[in-house]
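Shown here is one chain on its own, the form predicted alone, set out as structure tokens.
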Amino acid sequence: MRPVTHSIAVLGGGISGLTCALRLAAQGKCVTLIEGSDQLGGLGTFFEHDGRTFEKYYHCMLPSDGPLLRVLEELGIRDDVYWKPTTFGYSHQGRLFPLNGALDLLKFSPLPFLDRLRVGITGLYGRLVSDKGLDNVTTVKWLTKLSGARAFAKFWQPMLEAKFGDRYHDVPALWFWTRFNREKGESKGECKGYISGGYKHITDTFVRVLRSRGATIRLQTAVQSIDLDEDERISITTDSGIEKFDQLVATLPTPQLEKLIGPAMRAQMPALDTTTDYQGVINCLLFLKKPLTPHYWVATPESQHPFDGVVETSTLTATADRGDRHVVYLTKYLHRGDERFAQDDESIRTAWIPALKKLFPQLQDDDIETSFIFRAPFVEPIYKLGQMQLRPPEELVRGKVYLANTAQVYPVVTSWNGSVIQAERTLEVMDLTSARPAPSGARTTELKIPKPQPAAQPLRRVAAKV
């Protein structure tokens, strides 16, 4: 016989994957959240440093991040959560050029005036029209059409190759229009928040208030396979055996996912084929004993630079959660099966930091304490036209598995805000399952996209997520 309490696996220890958790465990399911790796976050592990923790990469939080923000108000830290101003700069042949509003953007010399004046209504206009049709309109056709080929070419196009690599060209104006619009409603600038102690702050309170709700967790339990036995219940294939569940919730990325899924589960599931591919990261980080630059974020598109953004988090972070010393990422955007993926250490320091000297020649050798490389292989989702048809259902096997990934969050910003939306979205089908007849596989919950609202610095926003 099955047990008398409800079971619930969640698969994956991501901010998904907590959330979940979270909001189960607060109606009474028995939950057990498995973790592969011996840290949960997700992208937002850490990694120790002279008595301190440091992200492996950069995070942080928006004023616009409602959702992540009531999930730090129901664990009790939302108070913890600082703010402080923010800017953006743009590397040009050599040159720093700030992007912070119209007269920066006036200013900006890299384009011919006219393409300016283009270029800033296109971030006007990016804020103020309706998403209606963007999503089988590319980025490229879009972006064109509003600020011309030749800034396209100059401005936008080496951002997009940042991003998607040679994937840019499919990529959907919808994903653009989002970025437009993440930050909306504010007028007196951009304005980024981060949290006392760091986001491992957040996963230990996750743990803290789990393991007070009666949730199981465990790290470093690697999944060989997830299936469905014969009385229907999800069986789940460990190193340490098979454990049965009444229900499952993944959160792990599709690709990831695919290969655990067995036969009994495939035969009841809609194909996830489709599905989209991801970019992976790799970020080389830089303890400093002097500020780099004043900005949070430059971003470095032109191709001699083998890094596509600056991040310097000790802009935003306070010096309690960092100490004396100047934090630096340096990012790139690339495919698990790129070659440059898989450098090693060493050859990436070899090229990353004389490239970084360059950019900045007052940087010398002495003013580096220490470094640290890390890779992440599935990142962002690689969108194509079309994407809304293409995201997988939240309800993998009617009324057992359920699915919370980043390949779902579209079009909202693949964050750790975009991640808790898609985790209520989640929630919300397995509460709707029982009522309805949707047959399985079928999209339960209609995307609500934010209107846009007029804002004073759309553009270099959108640059910095770009």
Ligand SMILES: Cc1cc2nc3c(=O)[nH]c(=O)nc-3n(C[C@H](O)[C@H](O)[C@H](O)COP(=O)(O)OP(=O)(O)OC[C@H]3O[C@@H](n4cnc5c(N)ncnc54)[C@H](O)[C@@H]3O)c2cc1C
Second form
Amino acid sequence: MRPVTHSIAVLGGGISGLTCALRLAAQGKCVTLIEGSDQLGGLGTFFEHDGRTFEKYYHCMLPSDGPLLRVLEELGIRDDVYWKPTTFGYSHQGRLFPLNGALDLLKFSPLPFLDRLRVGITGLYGRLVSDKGLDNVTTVKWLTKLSGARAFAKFWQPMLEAKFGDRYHDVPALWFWTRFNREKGESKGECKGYISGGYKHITDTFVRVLRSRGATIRLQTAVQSIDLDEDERISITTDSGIEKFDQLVATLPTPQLEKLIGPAMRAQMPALDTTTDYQGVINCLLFLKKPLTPHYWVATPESQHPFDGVVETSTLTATADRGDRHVVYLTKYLHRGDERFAQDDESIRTAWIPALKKLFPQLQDDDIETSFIFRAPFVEPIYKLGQMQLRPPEELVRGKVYLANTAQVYPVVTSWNGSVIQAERTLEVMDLTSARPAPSGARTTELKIPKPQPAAQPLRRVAAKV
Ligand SMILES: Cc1cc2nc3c(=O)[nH]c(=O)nc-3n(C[C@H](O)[C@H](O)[C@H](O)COP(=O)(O)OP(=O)(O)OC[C@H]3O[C@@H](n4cnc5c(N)ncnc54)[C@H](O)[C@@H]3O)c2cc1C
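Form predicted alone done; form predicted in complex with the named molecule now:
Entire complex below, previous chain first.
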């Protein structure tokens, strides 16, 4: 018997796949969303603890996340986002320095006074300069020229290493410029947003709306291969067998997708930049009985710390979303092949928690309610000089196979907002003339894809975490 043909398959149930499915279903297309794990949300996924849900990896929104906020509007939950001023701290030789403006920078004694001025001028210059040509200049060169070699080595380099390890040398200044702007784009100071009920509220709402629009959602359905059959149909193999589709949107990170592509499909595709590599992340999540710092983020870039940052999300989140506990994520970016990914949870706890106590001597064992370790190998693409030319195309096989993944998000910062922007870019080039309609009775709406945003807003503030 010939397998049933569905119209459009969306691979991956992270925010990119969810957005693609939402917008395609809104146009009345017959969509099947296929997710390998048992949850939607991808890197923004969550777990349950004591009657509430918490993200495995710290997540927040920024006021500049317009495209994401428009998706939340479309889902009817935009008003559930709440905003709060937040601050940034920098740990140096056991002292915690607030770094939230010009005055803080002037008092930042780890740098000689002249270097503080140069770092400040870097910020001011970044506000005035356009991003033109920055894709072909390394962040190292750009920042060294502006801040000087000493300030680069002491201030910027440790923060770049914290993100890209020893692969920061090639990262274009365009990435840095965009990231700098995203974090500090607010004239009234840093402000972050979270949603009542946590990110689970977003994915639950996606499920409800997608189903009402006739979409099919498959969880725990890891795709094993994708190819074109003799009729040029898309053939997707999972544990449950082979299914045929007319079109496909893949949202998996490039190295994961590469492994799935069969020979017939590959023959019709442009060569993907197989050198796109990824940094992964280990997060140690601590529930504490009292707060640790007043800051949302404390950079801990000195090499003696096993983590690069202390992210206290409870400085942002409401008590209703976390109970009385205080929520702290210790975070470490590592190359996805790093042997520390293979460390068991206990070994990580044994190294990281005493290091945290050393950094914050007031923290006692009794203050720790419990802790959890989470690992994600595919988080941040490692960008190279001229990355704009290396971005994989949105259309992989003409009229049939499309891509909307984190390797294309550049120069926008990898984030839920960045993935929504990329999903919109991909949907814009999709040829939907042959796509089958959704089953009758499904509610549909007119598709309005907002124009992709410019790469970044102007820089307003001086210091920023990378
Ligand atoms: C520590 C950390 C902190 C972050 N902080 C923030 C933040 O504060 N704000 C923010 O906006 N963003 C943040 N991000 C980034 C954000 O989570 C990601 O950029 C975004 O989630 C990427 O979404 P995506 O859909 O493009 O990819 P992913 O979320 O990676 O989704 C890909 C999906 O594909 C599925 N998949 C993989 N292989 C298969 C297969 N073979 N078959 C079927 N399914 C498969 C995966 O299970 C996954 O669900 C953070 C990320 C991390 C790790």
